[in-house]
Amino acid sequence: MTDDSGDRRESTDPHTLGIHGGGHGSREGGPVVPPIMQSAAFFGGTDGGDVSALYSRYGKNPNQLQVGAKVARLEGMEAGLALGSGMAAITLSVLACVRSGGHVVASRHLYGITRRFLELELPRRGVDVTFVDPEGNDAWRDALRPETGLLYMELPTNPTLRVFDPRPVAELARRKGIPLALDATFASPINFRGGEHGIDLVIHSATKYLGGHTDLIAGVVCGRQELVERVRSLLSLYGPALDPHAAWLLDRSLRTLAVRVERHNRSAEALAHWFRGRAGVEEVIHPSLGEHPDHDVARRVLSGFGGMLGVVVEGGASGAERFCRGLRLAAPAPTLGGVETLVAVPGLSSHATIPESERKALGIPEGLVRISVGLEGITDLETDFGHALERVRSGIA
């Protein structure tokens, strides 16, 4: 039998880390899976030790630590920590790094729900916020000030899909003394892995891609040691602390999160070609396509080109809605990174609070659909989204 301390620990292999990462090893007698521990607390606490490891709502639960130890591992990071959401892990992030009278910089092309903690919690706790272009190097060191305690950005974006390269601002970061916080949720660790670049803090919404199955809400940051404690101690404040179940549930998962994302971008890429050149499709956005504005980027920045995809379809918000309607297999929800196939209008949804204006200079067009594309056939997804198409260039409601 083998242990922990052997050689598998030393793997970078995210096929390998998915499944041994964590320290669950493995014992005579000992169970294969790693038990659930759905206990809110465990005896101890009057020899003067540290009393948060006893208790579940400090993040301290065995399931708790074992699938934030197995996210870092696949970022190649010090520590991770789960909690009880991905706003969760991007809030507790943020108020980790900056207080009253302090300031953050962050990209402009950001998840709705993001960009409203941005610009309206933090200013109700006395921190600025200047959103940059972060296409431009010189933005970022231009919008810094001797008060600024982080860097934001997102990779790639939501829902635009722009794969803004991380290198150069991590560099800036490192320079100044600043942490940089990457949302890499779009990517996962096997797209795209955080310690790698020099990014301080990357957080998922592990719900998505790292949950896979559309059953868990669940959030991860991973980073410096010295980072993760500052997000675990607001943790113990605030309380979004993950239950037990849903670790255990989200550990399930990260077993086969390397093979899933691989099919996930071989699918993705796929219909983004089926889709060039189809009546009704005004344009196709990802990654992979020569045209994409950052197609050369992202093959220098990922390992995967993802398997979000965007279409443009003819008809603008009424368009995309009769699109969703048209379609049979896949179907509209407001989440994505599952095996099954999912679309949203952005416009409509996660960007609905943003003005259509700036939605428009962000390049959210109204008649934008996200598709978050799953593990069913390519031949039945495209005869769906054929049908689709056709109701929109029928006009039929």
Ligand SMILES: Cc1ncc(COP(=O)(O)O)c(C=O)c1O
The other form holds:
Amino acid sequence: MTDDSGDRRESTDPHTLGIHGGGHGSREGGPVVPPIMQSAAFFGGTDGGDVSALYSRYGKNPNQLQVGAKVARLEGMEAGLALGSGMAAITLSVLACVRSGGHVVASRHLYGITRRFLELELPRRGVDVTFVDPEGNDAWRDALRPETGLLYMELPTNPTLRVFDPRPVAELARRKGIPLALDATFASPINFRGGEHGIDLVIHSATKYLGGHTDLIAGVVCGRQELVERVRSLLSLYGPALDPHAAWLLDRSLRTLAVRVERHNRSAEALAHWFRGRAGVEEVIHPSLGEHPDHDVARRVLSGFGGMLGVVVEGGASGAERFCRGLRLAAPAPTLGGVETLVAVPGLSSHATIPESERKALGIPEGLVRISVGLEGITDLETDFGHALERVRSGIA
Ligand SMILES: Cc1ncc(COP(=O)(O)O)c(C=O)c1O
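Now that we've seen the form predicted alone, could you pull up the form predicted in complex with the ligand?
What follows is the whole complex; the chain from before opens it.
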């Protein structure tokens, strides 16, 4: 795919990049929308040259290349690689940076499955992990060892919506020559541009905001070409390639990413204010709120406070279950970032494998309901959540 437009190359506007940032074929007589190259392989391979572009497991199918390039442009980074899931992007990025005898320093505040990978899989490969409280720089610095090969964090965190400032960590990483990988799934490149903050590898579960319609599973990793190529070489070994059709769907979704995320941001902020002080609600968690512990950091680091919202309801886990059962428009489902409003109870789903005492220490109370605020009318959502809160208060199961 060639991109021959000087204007499109230079834009940093995410609305423009979401549409044109993946490059474009010839304009005259060509399709407005790039076609799906639903082919496992391409002719060739007998002349002794590089065959990686001829077989779609290597991540160089035109549809895979297009979304990787587009997300890299959105992040302001050199290169991007599309993979078959967010976990594929996470696991291969980590493995690309460490080897047996190595060490990873990771934030304690992580998506439960990422944490399980670091905790259970890395030791099996002879890699040690130290989990740190990501606030400030000291814990990261104190945890470093001569064999440390990677620093790892999330922004904002799932499900607690903490916004730990990645800039001092990036500065430490730069000084020590250790890559910093950051899972920015909850922010999306609209609310946080990794290239502007010195992050070495930005990772997305593209299943979430990038895909945005809850109809595909995908991941993307962006960074310097050399680092991304290391991840690509593991992709060719382990094989979690993104199917060309899913890559095409993802590219379709990226065209509306900026407008969707802007509305997710606005609706979540409006709902955060609506929930605050309502009967049945113990706490509202959203980085836009002045009482959020990282409100000031979020103002400095993010360009939008995000579409995820936490509501701690009265009555602990059973209160949270009652709340979910009272919903008619929003619905429980174990994902986020789509056009429809979805809820989850992290203590019963994504973080169920973490012991209760630790969940408490991380700020995940039993009554926490994580809300992925969709694009529906805000009044309809308020009505729906109002019914659910009545159910919490009345104690109806
Ligand atoms: C923050 C975060 N990172 C990564 C993942 C994993 O993504 P996937 O389900 O696309 O593998 C998730 C899934 O919920 C997530 O919330």
